[in-house]
Every structure is written in structure tokens, then in C-alpha cells.
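Encoded as C-alpha cells, the following chain is the form predicted on its own, with no partner shown.
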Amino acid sequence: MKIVDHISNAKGKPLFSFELLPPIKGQSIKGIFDAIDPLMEFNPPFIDVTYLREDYIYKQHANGLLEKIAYRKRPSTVATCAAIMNKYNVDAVPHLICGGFTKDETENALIDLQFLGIDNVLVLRGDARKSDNSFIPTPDGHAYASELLQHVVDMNNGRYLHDYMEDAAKTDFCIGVAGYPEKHYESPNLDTDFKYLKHKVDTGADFIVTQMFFDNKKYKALVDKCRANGINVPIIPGLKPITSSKQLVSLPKIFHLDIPMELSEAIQACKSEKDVKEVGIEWMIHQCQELKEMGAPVLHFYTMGNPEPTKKIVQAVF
């Protein structure tokens, strides 16, 4: 089912749903299963899984010279969703990035994800490899979100990258596209994200997820900023709570995003890692229920493979 449909058979009850990694390569299934396990009581609609692009590792040989080689770490996104909906009877919403594919290579995969029964797509740029210092596109792949999307619309409509096609079938994918509250960290201003936003809505988008944060201000400002210039999509927050100290920098650092005042100075004050999970666990709670009440339409948590403290936030707010 689609996203949006889940949305609407709620009638404006708020859904729980979370995001996980595939499996490293040469690691099991059973490690995503073991972190789905204990959420699934909650009933989440949908389960997305990320996918990452391709890095690469150096291999020296016995001459003393390099060899660059391209790795893909978590390779299975698409194999993942396949065994999340098989066993748990859910939808899977895999990540679709422009990096490391082909615009050949990514309309490939979306016709095997059609196959496979999936009916949503989260549709997002992703991230410039560890060893690049800002993103750079795969040679004939897309070099932004708005072209990737607009090639999942193109399909929609019956319209594939070879015109010699006739009658070919269109796909039916819910697609969303990312949000940012604080504006994505290579946008000069807020206002020039916010255009981007816009375009990627009017383009053909039909749901919104957010990057993490942790002012709920902050997402009720970028909802009511879209209301007012006709966005009307829903808007889907993303969360996740702090659980340990070293967060209070990594998380601006990878994120871009502001961690409150009263929220740092908590965990500060915190006498062990244990009295800080404790600390992030409550405030996310707290937020969780704010947010229910300004009408968010899904709770999305960002479990990166730890259900534990995702699993105490929902018992308390759901």
C-alpha cells in the first residue's frame, strides 16, 4: 500500500514507523530481524531501508603498489525490503540515491522493485563517499534528487530513458523526498532550500520526510511555510533521540542540525552514559507528544539497527 493511503486509512490518528540499514556485506539477515523484532508490536505500516553508496578501499600488493577498489559495504537494500515484506507482512520503502548508478542502472532497479510489489520510494541524493570531499555524480547517473525523482515520475507515466519503447507499462510508485527543518547543509539560506523543496513537490512528490531534529519549532515553522505556498503533502518527522554524550558533537557535525540549549546543558549534567540515554529517551518522548498534537501524521524514527530506545519512546507516546 501506499504511504499516503496508510495516511489516509488513519483518519488522523498518528503512525509509528522507522528506518534501518541492510546488513553489512557478509553478515546475516537475522541481525535486521533481530532489530525489527521488538517494534513490531507497535504495528508500524512501513519499515524503510537505506541504502548507501559505494566507497572505496585501497589493496597493497606485494610490490608496494596501491589498488583503488571500488566497495559497496551494506549492498542488499533492495533484497532487505523483499525479506522485511515476506516475513512481517509490511511494506518496505527502500532509499533510492542518485550516487553509484547509472540512469540506466537506477531505472533497472526500479522496474525489479515494481516487480517485487513495492509500492514506495524514498527518492534522496545521498551522501558523497568518505573519500571525496563533496558529492560528485556517477558518470550518466543523476546529480540530484529533482532528476532522480523526475525520472521516477517519467516512469509513472509510461516514459523509460529509450523512446523506442511502445506501449510500455507505467509504474506506480509513491515517491518521497527529504526535508530539512535547519535547510540542507550545502544551501546558502533557508529560503533558497525551501525553493528546492518546492520544485521537487511540484515535480511530482507525494510525501515529505525530514532530517532529525530536535525543535519541534523548527518543523512546525517548515510545515506552516509549506501550508502557505500550497504544498500539501504530508510532512513526516524524522527522529531520534540522543543516547550517548559523543552525540552532543557528532550529530551537528554529520547532521548540520542544533541540539537546544536546555537539551545539551541536560546531558552535560549527566553523571554517566547511562543518566544521558535517560535524558534523550525523555526529551524525545516529550517531543513525540508535541508532535502528535500539532497533527504529525507519522512518528519516523531513525533506529539505525538499536531498537531499544525507539521501543521505550513508543510504549510512552503511542
Second form
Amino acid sequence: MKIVDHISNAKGKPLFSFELLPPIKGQSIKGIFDAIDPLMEFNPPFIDVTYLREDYIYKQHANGLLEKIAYRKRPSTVATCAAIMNKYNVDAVPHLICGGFTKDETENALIDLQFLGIDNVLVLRGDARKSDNSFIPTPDGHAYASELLQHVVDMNNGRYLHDYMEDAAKTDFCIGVAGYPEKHYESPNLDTDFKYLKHKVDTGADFIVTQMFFDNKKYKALVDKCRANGINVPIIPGLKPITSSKQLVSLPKIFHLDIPMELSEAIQACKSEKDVKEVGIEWMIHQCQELKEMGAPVLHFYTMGNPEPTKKIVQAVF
Ligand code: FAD
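Let's compare: the form predicted on its own is above, so bring in the form predicted together with flavin-adenine dinucleotide.
Entire complex below, previous chain first.
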């Protein structure tokens, strides 16, 4: 079922959902099931599976030159989604990125997703490879999420890259895009980033999922700005509790976000990592309670393969 239909069927009651990473090379699907099982009692209507781009492995020669010798592979997002749908009978939402795909490969991936009965996709540009300084579009691929989105919209209207299909061959994806309450790190300011978010919705995005944030005022400001500018699609807050003191540095560095002083000081005052986890969970419980009151349609958790903190929060909030 489409995410927008899950939301409208819930009639204002917030839903719970979460995101997983596909397993690393050599692991089996069991690791994924172990990360899902503890959360199934809360009836998530959908589970997202991220797409992690391959990264090259280099060998350094005596003259200093680097040679690409292999690339790091993960089991595919599509295969992980198929396994989840098969075992749990919930909607799996694959993330689809621009990086690493030509337009033809993108189209073939979407044909496979349609064939598997996947109704939703989250379309993203993707980040730069670790080995590159900035995002480099794949030759004959898409450079921005809005281009990839347009491609999916075209397929939904029966317009494929090289041919126009009969009505029966139209895809029917409900399409999500990313939004950034604290702006995307490459954007010079919030307004420019917002302009491109609006462009994605005007192109046909059905819902927005936000980057994680720790201050609900930032989510509210984004929702208010969207509503004032004619963006009426659901805006799903992305949430992650702080679970270790190291994350005070790593989360702002990786995700380009602010951690409120009250939270950072509470974490710095902790005497053990166990206490840090408790503070992080308590903060997120409070954030979730407020988001429910604010009418957030779904509370969507970035579990990163660790379901336990999310489980404690959801137990307290739902
Ligand atoms: P875009 O919307 O294309 O925006 C990228 C930047 O370009 C922004 O600064 C934007 O303001 C600007 N911009 C947009 N359009 C234009 C234009 N036409 N001209 C000039 N500038 C423009 N990454 C992964 O690799 N895999 C994942 O599974 C994944 N899942 C994610 C899920 C969520 C909910 C979020 C919030 C992020 C996720 N990411 C993932 C990270 C994401 O790929 C990065 O943040 C990436 O750098 C930007 O992706 P985007 O889709 O927001 O890009």
C-alpha cells in the first residue's frame, strides 16, 4: 500500500516506522531480521531500506599512485526489501539514489521494484563516495534527486526512456523525497534549499522524510514554511536518539545538524555510557510526545541496525 494511503487510513493517529541499512558484505539476511523482530509488535506499516553506494578499495603503489582494485559490495537493497515483504507482510520502501546508476540502470531497477509489488520509493541524490570530495554524477545518470524523481513520475505516466508503453505498463509508485529542517550542507542558506525542496514536490513527490533533528522547533519551522508555500504533502520526521557520547561529535559532523545545548550539556554531565543512552532516549521520548501533539503523521526512526533504543522510545510514546 502507498505510504500516503497508510497515513490517510490512520485518520490523524501517528504511525510508527523505521529505517534499516542493507547488511554488509558476507552477512546473511538473519542480521536484518534480528534488527526488525523486536520492533514488529508496534505494527510498523512500512520499513525503509537505505541504498549504500559501493566504495572503491585502493592499493597504494610505491610511487604513491592509487590503483582501484575492487569495490565494496553490499547485498542489494531490492533483495533486502523483497525478503522483508515476504517474511513480515509489511511494505518495504527502498531508497533509490542517483549516484552509481545510469538512467537505463535506474529504469531497470524501477521495473524490478514494480514487478516485486513495491509501492513506494524514496528518491535521493546520494552522498559523495568516501573516496571523492564531492558528489560526482554518474555519466548518463541523474545529477539531482529532482531529476530521478522526474524519471519515476514519467514512468508512472507510461513514459519510459526509450519507448512509450501501453497503459497497462505504467508504474504506480508513491514517491518520497528528503527534506532538511536545518538545510542540506551544500546549500548556501535555508531559503535556497527550500526552493529545491519545493521543486521536488512540484515535480511530483508525494511525501517528505526529514533528516534527523533534535529540536522540534526546526521541524515545525519547516512544516510551517511548507504549508505557507503550498506544499501540502505529509512531512515525516526522521528521528534518532543519541546512544553514545561520541555521537555529540559524529552526528553534527556526518549529518550537518545542531545538537541543542541543553542536550549536549546533559550528555557531557553523564558518568557512564549507560547514562548517556538513558539521557538520549529520554530526550527522544519528549521529542516524540511533542511531535505527536504537533500532528506529525509518522514517527520514523533511523535504527542503524540497533532496535533496542527505538523499542524503549516507542513503548513509552505509543
Ligand atoms: P537533492 O535534493 O538533489 O539536493 C542536493 C543538494 O543540491 C542540496 O543542497 C539542494 O539544495 C541542491 N539542489 C537540488 N536541486 C538542485 C538544482 N536543480 N540545482 C542546484 N542545486 C540543487 N544517502 C544515500 O546514499 N543512501 C540513502 O539511502 C539515503 N537515505 C536518506 C534518507 C533520508 C530521509 C535523508 C534525509 C537522507 C538520505 N541520504 C541517503 C543522504 C542523501 O543522499 C544526502 O543528503 C545527499 O547529499 C542529498 O540528497 P537529496 O536527495 O536531498 O539531494
